[in-house]
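We begin with a single chain expressed as structure tokens, specifically the form predicted alone.
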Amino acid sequence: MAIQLSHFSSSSTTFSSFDHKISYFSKWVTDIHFRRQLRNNFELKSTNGYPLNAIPMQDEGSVAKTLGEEVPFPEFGEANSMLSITVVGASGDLAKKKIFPALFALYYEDWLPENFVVYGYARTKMTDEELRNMISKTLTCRIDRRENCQDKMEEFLKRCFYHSGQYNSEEHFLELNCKLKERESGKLSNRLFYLSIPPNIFVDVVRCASTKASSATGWTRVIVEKPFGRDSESSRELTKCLKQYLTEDQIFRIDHYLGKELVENLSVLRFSNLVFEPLWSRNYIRNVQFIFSEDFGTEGRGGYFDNYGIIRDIMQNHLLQILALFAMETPVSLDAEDIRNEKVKVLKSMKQLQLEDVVVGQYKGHSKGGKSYPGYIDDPTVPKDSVTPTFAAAALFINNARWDGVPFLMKAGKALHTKRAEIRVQFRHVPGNLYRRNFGTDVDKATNELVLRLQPDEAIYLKINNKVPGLGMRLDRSDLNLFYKTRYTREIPDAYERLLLDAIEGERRLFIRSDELDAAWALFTPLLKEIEENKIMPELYPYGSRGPVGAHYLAAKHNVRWGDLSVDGLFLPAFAAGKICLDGFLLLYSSSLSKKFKDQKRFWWSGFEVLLSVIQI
């Protein structure tokens, strides 16, 4: 992980006694060196053994008007600089949920500097102790140390503090900022703004705290939280908008998807082990498979999601950036700039994605259990004639010579029937497979598989071919598996706890710089919009269930069958595949998606690809 060195101060630096800066001076080599090292043996070297550093993108007409220069210069020790973390909307559930735990997490395990304090910020009138027990509620402790947390906590909260205001005030900022030198004391300043806020108050809070609370002698640094806008237009517009403030490099674009273990694992696995490189394109690969479904609806979050839907909050941020990471060429070094470099690359090569190579849909009321569970239109806050998709389904190209002709899915849902995210990769059948006929007709059964388990029970496991012990010759699909939970005592950080450090640290890797975000809204921006414009309806589906029937429809169609048919590595029974099927291919007949056929005999025939692809278990 790089690591952002701290800056020299403008003032001299006092020590009581010789010994003492020593001291100091050991301490600072010695923990200098150690993250080097660390760094140093993960990084792409030439062969002439020195790093292979890009020239970082340079954003043109990126204008820092009052924010301060960082300078890149090690201070001597941490005794004379501050953190202040101040997290914009603390009164809200992200806050409440997620960033706060996340710095507790990072305290506890010894991540943060010495001197640090963090301050909520919001317009709900609190004082500092009722901020402190709102958030105390939701602080837990790691597995492996649980006998000195309430200490921790208690040292924790007595460095949270409260200021209220309005975000659009640069009078209440002021306040804000002295309150901060209060406790920065004379000491270098580095501050990060956390803005867990609606994002049509982004620009006032940045206006606010460039002008009136930003550091005069560190750095300054902003965590943006999606959404990045609703399509290409209104992205550009916000990304402008921001930079009359800040610079690209003080922007950190947060996708929290992008600290999860796996996702970080990804290139690991990859880039660091030599089964899986000479594997990792069109030549073995039949296609890869991106999902993520979620166990439950809007539940009173309607009124947001309506304005958005399952593409522009799932798709087009998160899935699409896990396949810009699986798909991207290697980078030169693990520099930010240079990975970035190579995912612009990925999602520039990407073929248009056009509307009969995608299904939407919509969850319906069901009863199961004797209990009723409700529609998304049966929520208060969502409108009664609503068309927005709770679920998409979508096959993706890229149009470059590793990955020409290969299809990436993606598959996102709420109200579906579990709760998971996954990467499935579906590699090509063995050439002349001499033990075809033990498979009989269903060949996917000899198909290895590679997964990756994002969550929930995070895992990494390879379906292969073995034969079964026994005089006879039988075969069976077994998997070769990783189980985080089983290899490793130690809890699994959070997603952002990682992205948190990482912006400290002025680590980006892990951050969306403009030029993605542009890349990967200019993909979906005409498909959203030829869905909106054209009232495109959604194939309803029952709350808990596996989603539309068209999903099936859309793999059989590209030659693929889902990997998340089978549960623990079994195939879903016959019957409940002939269910699916049966219900589901009168929905298609009736429904809007035959009208994307030129004539019945097509449709027919697609229909009878999705009968094989369900029923052949």
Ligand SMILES: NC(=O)C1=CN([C@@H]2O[C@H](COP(=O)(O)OP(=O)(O)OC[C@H]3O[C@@H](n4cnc5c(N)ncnc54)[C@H](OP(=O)(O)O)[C@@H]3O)[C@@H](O)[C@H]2O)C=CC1
The other form holds:
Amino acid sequence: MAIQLSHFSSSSTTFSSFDHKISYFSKWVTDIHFRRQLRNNFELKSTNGYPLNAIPMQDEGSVAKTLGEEVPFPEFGEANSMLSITVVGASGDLAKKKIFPALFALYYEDWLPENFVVYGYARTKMTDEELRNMISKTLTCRIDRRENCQDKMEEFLKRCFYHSGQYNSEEHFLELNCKLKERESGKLSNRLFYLSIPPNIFVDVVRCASTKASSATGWTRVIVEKPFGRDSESSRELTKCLKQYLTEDQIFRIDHYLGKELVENLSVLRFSNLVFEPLWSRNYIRNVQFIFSEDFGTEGRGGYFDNYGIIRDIMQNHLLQILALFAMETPVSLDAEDIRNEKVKVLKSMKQLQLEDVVVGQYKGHSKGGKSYPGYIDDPTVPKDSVTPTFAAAALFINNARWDGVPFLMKAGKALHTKRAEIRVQFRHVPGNLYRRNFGTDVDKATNELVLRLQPDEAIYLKINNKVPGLGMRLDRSDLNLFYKTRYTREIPDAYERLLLDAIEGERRLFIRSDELDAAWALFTPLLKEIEENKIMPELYPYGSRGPVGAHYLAAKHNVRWGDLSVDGLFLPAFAAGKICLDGFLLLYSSSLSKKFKDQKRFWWSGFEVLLSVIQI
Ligand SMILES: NC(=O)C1=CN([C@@H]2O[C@H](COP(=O)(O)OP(=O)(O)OC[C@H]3O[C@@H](n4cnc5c(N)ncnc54)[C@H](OP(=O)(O)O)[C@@H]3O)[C@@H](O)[C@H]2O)C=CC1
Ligand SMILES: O=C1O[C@H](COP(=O)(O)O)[C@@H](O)[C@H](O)[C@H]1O
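Show the form predicted in complex with the ligand, please, because up to now only the form predicted alone has appeared in this conversation.
Full assembly next; the chain just shown is listed first.
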């Protein structure tokens, strides 16, 4: 949807001379002051004439479905419209942890429209006051503007209400509708429902909300949380059921990784810098790695997790979405449909995943420093004989002209040694490198690597080789580093803030379209079936370790070394200092291992693993 800016009647400034620049730029504006200034001077208008900022914008079909006839919209200003946000499943973990805090942050930073209310909906009996109490515990203020935090919290909480009801009761949603109408008091209403509930009740809620609590005058949108099914078939079925009550335009399938700052920056980095896009292909890139690790287990979510496993929980959605953004062709424009069209194309060009290109693991209990950490199957909500993977590594391939033969490696795991998410791009070796003598035999050590660290400590850095100052010719590895904390003082918004704001503004760029979802499931479904039908045993790894050794074999099979385990960069000084004694240690270790392992590769990778753990001590 192309966006135009129209004058807000109270604005005394004339902006028409640079309207065209702003309309191009407005989607990508991230500076809060600039956007706030825009809000004060303009309303953002969509091409259908309805402003985007919580001003009437009817998603196709919802009026007709609710009332049986089209309702002509009068022009309303912000003062005459109301945004109602209903968090369904308000008593739950995600609502408390992420959704209410994100709504408050938006309010605190003046992103929400003048008139809005937030309703919590769940079965748990609660009064408005009890809901306010519950959510007040998780609200926090931005670091840079704490002074009026308490006042802002109180103002926000006054706009929060609660309605208790069953998820499949049309009657209860009708009651909610009456309450919403009362608060809207004749204003034009836009309604956003956030389904923060288990997936088995998505359709019931959508049926009840759309038939009994849709807006009769403005738009009605529904944010749906993952998981969107368990495989191609169940996902298609879910989409079919949702579409009985909603149009595709009303469904906002959320993948919160798409709302992360660095993921937003991926396209900016690539398409607005001359130095990257020309290198973005098989000609210069050797492999790309998408790495997700958490240093805690499934604590508290074992019941949910056991039914899904790490491949569905992280790979098929978060990592694959980032991969699609990374690998897509240049979209025609920054319009949501243009971007999503390119993502679908690249997903459809991917080779179906094969079991031989996948390694699965599961964490086991481990004691360290007098503390013991439970294994996955020690979780009381997990069956003792569960073979659900809590770790997986996979090699994926894109069969198109740009990426033919380039391994795209993914690695995701729980209960590992660290919490991090990053994209690593390893470039090809320099052909005929004049300085190869200075690198020794291992040219991989001298490879240029671009790293986008999504979290924690967001950063973009490029590993390069340079000369150590002095009269000799010694080469060194250095990072050209954009470290967000030192470059920007502003706190990075949470992904849910960006995504909620986008849903309110009708911006679909960061939400998943149904054909994207189909393409994503098509890639993973046969593999998941094979793993489950054949009960493939996951390789056990200790809680807090670097994951199964099998992940190194998989990488080695494709001539890749995991960048997060590389021995340069941070580890280099320790590596240099300890090398001599480590070599001795490795020699002893390897001679004992050689009896156990006939396979040479396994033998050396095991040695490599030990080397790494020793360096860390
Ligand atoms: N928690 C997280 O970190 C993340 C969650 N998600 C997704 O978000 C959604 C919500 O997650 P989360 O908040 O953890 O879920 P919860 O298990 O906390 O469920 C949310 C609410 O739904 C109701 N509920 C729970 N189980 C059932 C059931 N079997 N039948 C009917 N109602 C039930 C409960 O409310 P009441 O009893 O009051 O009705 C509960 O408070 C899920 O789809 C999840 O997959 C996605 C990413 C991360
Ligand atoms: O969707 C999910 O994401 C979280 C990790 O999110 P993050 O933003 O904290 O990195 C993960 O813990 C959870 O298992 C998964 O369902």
